[in-house]
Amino acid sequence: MKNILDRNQNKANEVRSLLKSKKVVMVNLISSPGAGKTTLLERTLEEIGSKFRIGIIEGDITTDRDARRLQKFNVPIVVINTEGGCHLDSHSISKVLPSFNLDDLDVLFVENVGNLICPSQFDLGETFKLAVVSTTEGDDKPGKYPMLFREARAVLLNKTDIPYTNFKLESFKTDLRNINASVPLFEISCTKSDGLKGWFDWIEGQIFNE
């Protein structure tokens, strides 16, 4: 495992250096299946798609269903099917980067394979990671999967409009603050657009400042 991670890190450093030279911000979205990554991208493209030149890398075990949902935004999209692999790695990212004209991009969103464990361990060469979780998963995710929440530059808690769960917000926040006291937390509903303005303002600031 150490050898695998070392090889991955070497390639990630190459990817990061290339993207930095092209002034492209790469955002690695990590979540469980069904937390709402693709819907978040839909809402985000609707809001900032006219302000920035955006590309998408869609990682999934099989199918291009998520990519097809985003085709209406007319942005360059590349699908990586891992065929059973539980995460993307820096080598897979490096192989598809030539599919993009990096000189014509400001930001590259990577929708990683739905998984809170393996994707957190593999650096893709991203500028930063985002943790996307939902109330339907339970409030114990920061405590059970601390690595992601420790490394994420921001955390998005989705599906806050759903009333029929036993999700305990204060318990979630307590665990999160014990792991990463300063990380921004956005409480949102992608389907109803609740709380998204704060997210839009934040991500625009990140792109501009990088």
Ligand SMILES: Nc1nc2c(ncn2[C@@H]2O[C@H](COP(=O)(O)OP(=O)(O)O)[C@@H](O)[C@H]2O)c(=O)[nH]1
Given for the second form:
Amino acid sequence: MKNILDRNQNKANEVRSLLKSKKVVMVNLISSPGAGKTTLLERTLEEIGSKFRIGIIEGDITTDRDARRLQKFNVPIVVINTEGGCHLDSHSISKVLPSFNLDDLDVLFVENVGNLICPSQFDLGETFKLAVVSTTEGDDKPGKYPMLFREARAVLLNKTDIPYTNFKLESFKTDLRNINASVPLFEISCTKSDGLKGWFDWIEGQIFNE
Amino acid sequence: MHELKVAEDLSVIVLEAAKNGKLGKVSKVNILFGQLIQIVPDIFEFAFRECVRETVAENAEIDIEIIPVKMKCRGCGKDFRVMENRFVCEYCGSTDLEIISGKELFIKSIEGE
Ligand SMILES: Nc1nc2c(ncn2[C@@H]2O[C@H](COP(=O)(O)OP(=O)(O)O)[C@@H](O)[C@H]2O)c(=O)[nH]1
Ligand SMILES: [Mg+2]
Ligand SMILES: [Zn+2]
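Given the form predicted on its own above, I would also like to look at the protein as it appears in the form predicted together with this ligand.
Below is the whole assembly, all chains and molecules, this chain first.
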């Protein structure tokens, strides 16, 4: 039987082996729109930007707004406009890789298009995926999108600073643990900079170990 | 709407197969989707129709089989079907599991003449 997404998978395999040979870790950030991926990248660049050579790929449906927010960090950034498409694919990644000097990079963060379902089906050739969710989206995300929470190497729960949401942390955790018992969960606020220490230590460890 | 991209890739494969097999008409395409892929069959079929409009596959019937999520336990070696998103071995309680099925995006066969 033939895999329908063979074309995407073959290219993803190519990207993965190229990045491996260049010792570049590629992190695929997946979330709903507005969960806080760009803000997380801002906090992360502030903290680890001087320790690693970082590059960024911004997946955006039509604009380059997120890329402009990150320009102040003086790291190489490439925008991929998906022209309405709901996710990045390995061909679009492969096309922009020549814009980076891979010999001068340790890590490449990819901000995928805001969406929890489609991006998890399309392998980009990443080293690992991260799931970012926020307390304002409700606590039912793991159960609704099991594949992402099964495959993510870590889960970040953002916007823990917002009071009065109907987000039930215990129920979120129960669902998440049923789906993925061992995935690290970081409860953070990117605007208040709460809980980020654990995340920074973890991501630094991942970059070192790969 | 990953249905659209999957439908596009499928249509390319179907039309290529039709050309290589010298089919004048594709009558049926049989596919398998794993449950974890979360393809909505109606949306998928609609998207596929759009992709094959005015081609030899324009009237092809789409048969979609959804495959349940099954895991194999690395602890006790047994396999089980995942119900209600509980990825926990129903025999020994281990969460060290390997996926057996549920992520398929396969073409089983293409029929035509
Ligand atoms: N209250 C609160 N707002 C946040 C937090 N993180 C991000 N935001 C806000 O949420 C909005 C969307 O964030 P953004 O990083 O652009 O999300 P993205 O679409 O996932 O990249 C922005 O207005 C951020 O300022 C947080 O931890 N707490
Ligand atoms: Mg963003
Ligand atoms: Zn077991």
